[in-house]
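Form predicted alone, single chain, as structure tokens, below.
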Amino acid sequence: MRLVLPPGVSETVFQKALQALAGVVGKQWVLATDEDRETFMDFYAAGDADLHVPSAAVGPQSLEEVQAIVRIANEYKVPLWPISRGKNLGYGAAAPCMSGTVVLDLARMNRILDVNERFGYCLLEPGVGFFDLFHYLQANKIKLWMSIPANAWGSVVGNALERGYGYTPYGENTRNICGLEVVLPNGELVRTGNGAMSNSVSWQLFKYGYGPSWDQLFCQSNFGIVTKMGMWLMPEPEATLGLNIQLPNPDDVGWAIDELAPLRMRGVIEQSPSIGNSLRFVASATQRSQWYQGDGALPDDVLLEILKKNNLGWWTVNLRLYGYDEVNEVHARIIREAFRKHVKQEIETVKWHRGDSIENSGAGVPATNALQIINWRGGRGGHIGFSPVLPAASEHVLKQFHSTKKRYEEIGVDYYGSFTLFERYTTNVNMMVYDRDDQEMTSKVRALFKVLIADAAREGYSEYRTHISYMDDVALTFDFNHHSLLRLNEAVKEALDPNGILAPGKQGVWPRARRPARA
């Protein structure tokens, strides 16, 4: 691998910048060898990793070092790509949007600064992972629960800033952000909300502060580098009751959404249940070649045979009730009655009470089992996630499901999707699992992704997050008033980051000097 320089920066200037960075963090934390650069690339990339090659990486351990790095970046006009832990798998991992960008790896900033059980919050640095926080809560017998994504390898802060989610009543992690400390692109430090008052006693309690509220402007943006984040955690409940439901037919996902959506909106269900096609369980435990060795997408009859052998329906619904036993039982009865109108089989029930093992509780217990799906196709596995948002209604869910499944089958990829139900909408996370050594397959996947974006946009469905290769494509689907939202984002970018050094291209927002790089 050869050195890829930041656009417009000579090798001489770049080497001077690296020397200046070494003076801040130490030579060992400026990572600029071929092996270093490869480490920060997208190792699941579908054949386009060369479009997102970092020039180097730098690993600060303190706020002061971050500020010094930002000032050096401005002096030498070297762009930075901040990451928390670089585990944004399926969406680009640690790789930058623009080749030649220096990755600002915040993983060494991994302190749990405060956990307050009385008020139910924590204050974290970006390098704190889900496993770190979970073990801290358990070791200190703190009765607060996390909400984690399916793959819990990443950063608590990074996941919330990218609008990731888990499956407890506190599942919308971005909604639980309360107070940020941020280094702006000029190196200045700000605290949002009540943190702007230097002696505030409610920084992690009151989200809004005084005047404009900025927390969400630093989510999925390139307006600043978050160095501390307050986050609300869920008080441990008295009891939980889980219901696991098998839906036998592909179209059952439609009526299931229609039955569950009113219960979710009215608070009968407080968490965000997942409805996933059951192939995801099979793909996590076996390889495709064990079931089928033909070309093209997995035939429906083969899939049905696989599901039959594993006692699975076409879809699996996993939901959990939290609170007091009596209330959970009443809500469970309402849910069972709704489903008995459509399916007759017994619904699996899992009960937990305070004091029982947490593994069966429905709490956010970190795991990485979901990553095993990449072995499904064999070879060097990879996956990419296509994740539109649509109304929680059967007419939209069925249209999106059939459209996506058909597109997958057209290029020979097996359908792997889920619908997670929130109060008024559902996210439809579709995984494309492929063999990275199969150039024909990865080429088809890259082309398909653009088709899926266009299909969704025609129906009025937007992505809630996307891979770095498609950030421009998704940004351009937000086209109201000739892309006025994009112009607003660019205006803020120009005001805060006139040198364009912070995460060029993230979410389709480019500084003026870099806009010719837009796809």
The other form holds:
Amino acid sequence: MRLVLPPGVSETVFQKALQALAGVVGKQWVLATDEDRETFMDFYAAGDADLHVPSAAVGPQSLEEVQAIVRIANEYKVPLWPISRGKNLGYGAAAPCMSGTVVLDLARMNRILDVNERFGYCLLEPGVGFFDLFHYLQANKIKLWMSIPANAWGSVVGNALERGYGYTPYGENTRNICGLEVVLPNGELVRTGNGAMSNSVSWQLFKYGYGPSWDQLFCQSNFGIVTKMGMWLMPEPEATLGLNIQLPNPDDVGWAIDELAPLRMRGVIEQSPSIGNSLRFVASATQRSQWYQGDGALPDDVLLEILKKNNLGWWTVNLRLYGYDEVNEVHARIIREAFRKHVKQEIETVKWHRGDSIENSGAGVPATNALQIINWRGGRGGHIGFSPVLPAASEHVLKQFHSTKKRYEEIGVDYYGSFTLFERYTTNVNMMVYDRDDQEMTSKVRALFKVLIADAAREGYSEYRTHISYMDDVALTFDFNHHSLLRLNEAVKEALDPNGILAPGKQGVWPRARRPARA
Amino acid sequence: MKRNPLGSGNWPFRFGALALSLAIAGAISRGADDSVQKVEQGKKLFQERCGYCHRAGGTGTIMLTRRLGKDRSLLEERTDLTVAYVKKITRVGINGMPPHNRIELPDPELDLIAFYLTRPASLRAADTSKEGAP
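Rather than the form predicted alone that you just supplied, could I have the structure of the form predicted together with its partner chain?
Zooming out: every chain and molecule, the one shown earlier first.
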């Protein structure tokens, strides 16, 4: 990809900035060839990767280098897009929101600085991947479990900052953040929470510190660059008990949510059960053409036939209990009774006890196999995720499910959705899987995405996270008092980042200097 | 301060394989040729950086099985790869596989991985690539 300069920066100034950056990190860690730029673009984009073209990338190895880079960015007014490992797949990967932005790739800052088994926490740099931490815990026989997202290629820090989730009782990853070290857009270094006390012995124990608490202000944010993150890890339980339930009919997701939500809220279930349409298993293991060659979305009768052949219900519920065996058994009985009111078939039970192999334990074990689904359509696959947050109640879940499925069918894309149940809400991740070389399909997907945002907003449903192409659209749905929250975010942005050098457009927050770029 | 374990390569399963390959390497190495060492380094890097997807059971192996058949699905067993091809595909991606940039995977490391995947038959005796994905 040819060079796209940052808005308002001349090529001469830009080249001087790159030279200055090379003076900090070394020439080999400033990447600015056409091929380099391609490697930071959104590989899975639905035909609009060229709206988010980085001008270069810089890879520091230390906090001091990050600070020096930030000072150079201010001097030359060159914007930076920080990434931890750049594997935010389905949401833009490593690509910046605004073309011309320099990617600040923190992958080389990959030290596991501390793991404390007694108190169950770790302190990480942003480049540490899920696989890295997992192997570290395994190799050192540390009895702490991780919460891992479906595709585990990425960064532990990056995922928590983007509010990703996993499937253990510690699954709401952003909630486990306890203490950050952050380089502000002016290069100043701060530590949040108790880390603000230089000799604190509880930085990773007490989240709030004293006065305003800042950890969440650096999540999905362009207010600072996180260079260290404390995170709570779950102590290995004595036992786990998994229950896998097939729900035969599309509307069963409604009563399932209503049965599970009170159990989740009361702590009978402590992790976040996932209710996903079973097509995802078929799509991971096979290709669409093996089942159906017709145009348009997979017809309902064909889908039923596929599910029947694979012995699957319309939805699959996966949930798991963690803790003492006796307690798990009692809770499992309560859950089975709730389901038996509605379905007759056997509920699959998977038991694990401490000392058994980690497979089937329900511990977070990293894998990348979830990525298989992009092969479903054939060709060069891509995917994008539309992820609204709904109240954990059938009236909302059914309404949203039917409305989304209908929208998918209108443009001929197969419905692929899941509901992950938290204490009071459910996150509804809808994947759109496409052949990214099929321009007609990708343009329909892009239009669908905007329609889904509007549909959801009309019902009062917000998104928990979104792709870089839709950050403004989603931000604008937060419209109370003429978007006063956006104005507050912009006021903070202005105060912290007057030159607008950090991640312009992230989550719809633009610095004044860059605001013309708003779509 | 504890270092990232992948820097020192202490995955438990690797020790046995390494000892075996070094023993065989000792038997075949000659003079100042450093290819045995490069194969070992490349193998370690491959397993750390590519192994998530490209060992047995991994998502890349599954995709390659579908595309090229089982016999050509495990990259470590392939004998038809060239250095130029491995390097190009790693940088530009292919089908479902995203590109890898020169910060997460610098050129000297990719060179070693490509050297390992295209190693001559004489350096393949200690093949342990059938171990599962980590």
